[in-house]
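Coming up is one lone chain in structure tokens, specifically the form predicted on its own.
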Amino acid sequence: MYYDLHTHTVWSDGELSATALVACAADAGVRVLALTDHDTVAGLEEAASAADIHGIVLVSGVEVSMSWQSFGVHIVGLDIDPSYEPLQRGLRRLQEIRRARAVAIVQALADAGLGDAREVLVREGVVSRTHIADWLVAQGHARDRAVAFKRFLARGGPGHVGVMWADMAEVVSWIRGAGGCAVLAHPTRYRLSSGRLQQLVREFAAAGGAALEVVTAGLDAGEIARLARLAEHYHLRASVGSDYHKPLPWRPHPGGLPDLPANCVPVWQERLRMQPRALV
């Protein structure tokens, strides 16, 4: 696989730097890399070295944040220009919702009798609850990172602090005016019902919206095959991405991922800027 669209750093919840992830790729095979840090492009930069010095193709990403109906729903960005005005405006404010949101759950937390938490808030990148969850694993209160979100900050949980994202049409605005494609991002992740997810699907479509993830990490070839359906019926492209964090046995290594169907149209077709150099 030459592509990997969906990756992240240590500037959002990734663990590796922009510098080490795109190593990592590199030496995975992948010829073509996104870096989609969520609601940030700070490492866009040090990526782009990194890139041209290991010969693969950066493509500048971003994961932003957004609410439909009671959802946290994320929109890739890919191939965008990261100093359009107006996407450094709503990532901005994204930013803040976020830190907010870390400082609600911090003091929840500590009402509840589970410790100070504050030393996660200082940190240069964006503040999300993976890190909250990886300090309470620390301090003892969950054995994985998947306990401390559903004991912990998931809905009903102690720590837990609902947040109004971004709107659908907005992000795609952000993206489209920065000369980028809007990609719903691991769309069976929501744990939506097919109807919904056809819904959530179709009104992406309607807003502008040009790709489906179709291939990620996760997903069985079923799964694979009816987001290739949905893609196809709306008319959109289809993307790729490991939504890679940090090494993990069970996860795949950036561009560690099946090939698309046969019957998608690729996110990267006739976008010379997101093809491998040897085929331009």
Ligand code: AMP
Contents of the next structure:
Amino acid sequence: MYYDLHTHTVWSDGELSATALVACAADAGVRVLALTDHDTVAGLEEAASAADIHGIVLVSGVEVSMSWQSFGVHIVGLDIDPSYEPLQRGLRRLQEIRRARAVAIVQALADAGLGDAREVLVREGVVSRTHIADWLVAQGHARDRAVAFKRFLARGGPGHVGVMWADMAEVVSWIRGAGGCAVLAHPTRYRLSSGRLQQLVREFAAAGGAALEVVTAGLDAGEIARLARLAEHYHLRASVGSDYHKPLPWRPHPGGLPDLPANCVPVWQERLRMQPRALV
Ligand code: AMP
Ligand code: MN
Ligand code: MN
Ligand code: MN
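Other form of same protein, the form predicted together with adenosine monophosphate, not the form predicted on its own:
Below, the chain from earlier opens the complete complex, with every other chain and molecule after it.
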């Protein structure tokens, strides 16, 4: 697949620098790459320079944290102007919420007798629960990240801290105001009933959302077809993104995803800055 429109770097919870991510994607044959770190646009400049060197297109993106009903839902913004002031202000607010949540989690883990995790608070990029999960693994409290999330950070766990992210109208207005299109990320990962998912997609379309992430890691052909029908039904476009964080044997590399089904309208259609460079 030439397109990969959902990836992460060390500026959020990915493992690669922006330069290394772009090199990795270019090596894997990606020609149009979106960097979409959680609640930050800090890696975009470096990624754009690296993309120039490799002759690929870098789409400016971000993955914004949103609260919808009682769920944390992620909205990817693509082809945004990262300097748009209301977007920057919104992201600063989300970064502050992240920091305050991390401090509260660190305190809760200490209260639960799990040790002093303050070191996770010291980083240049945004702080994510992933960093706390990795700390729990390094301390021997959990075998891997998934166990750390399940046992300590998920609802009911000693390190669970609920937060209110941005709401849907705000997120869509920041992204659209920045000239971008809003994409509902990994729609099957919220564990919503099919009725609830339809409600989310309907409200997202009505709020000015542009697309559904129809192809993402871990979906089978049936799930992809179902999301494609959902997008079609609500007149949304379709996006493709690996949600790449780091090399893992069971996760795709950048671009390592199937094509969009034929009934989809690609999110990049008629967007000049999202077309591959001519191969000359
Ligand atoms: P945050 O945005 O700080 O709440 O952290 C959420 C991030 O943690 C997601 O973007 C995923 O990368 C990662 N994550 C969430 N749940 C799990 C899980 N069960 N196992 C491993 N990683 C997870
Ligand atoms: Mn993540
Ligand atoms: Mn996400
Ligand atoms: Mn992501």
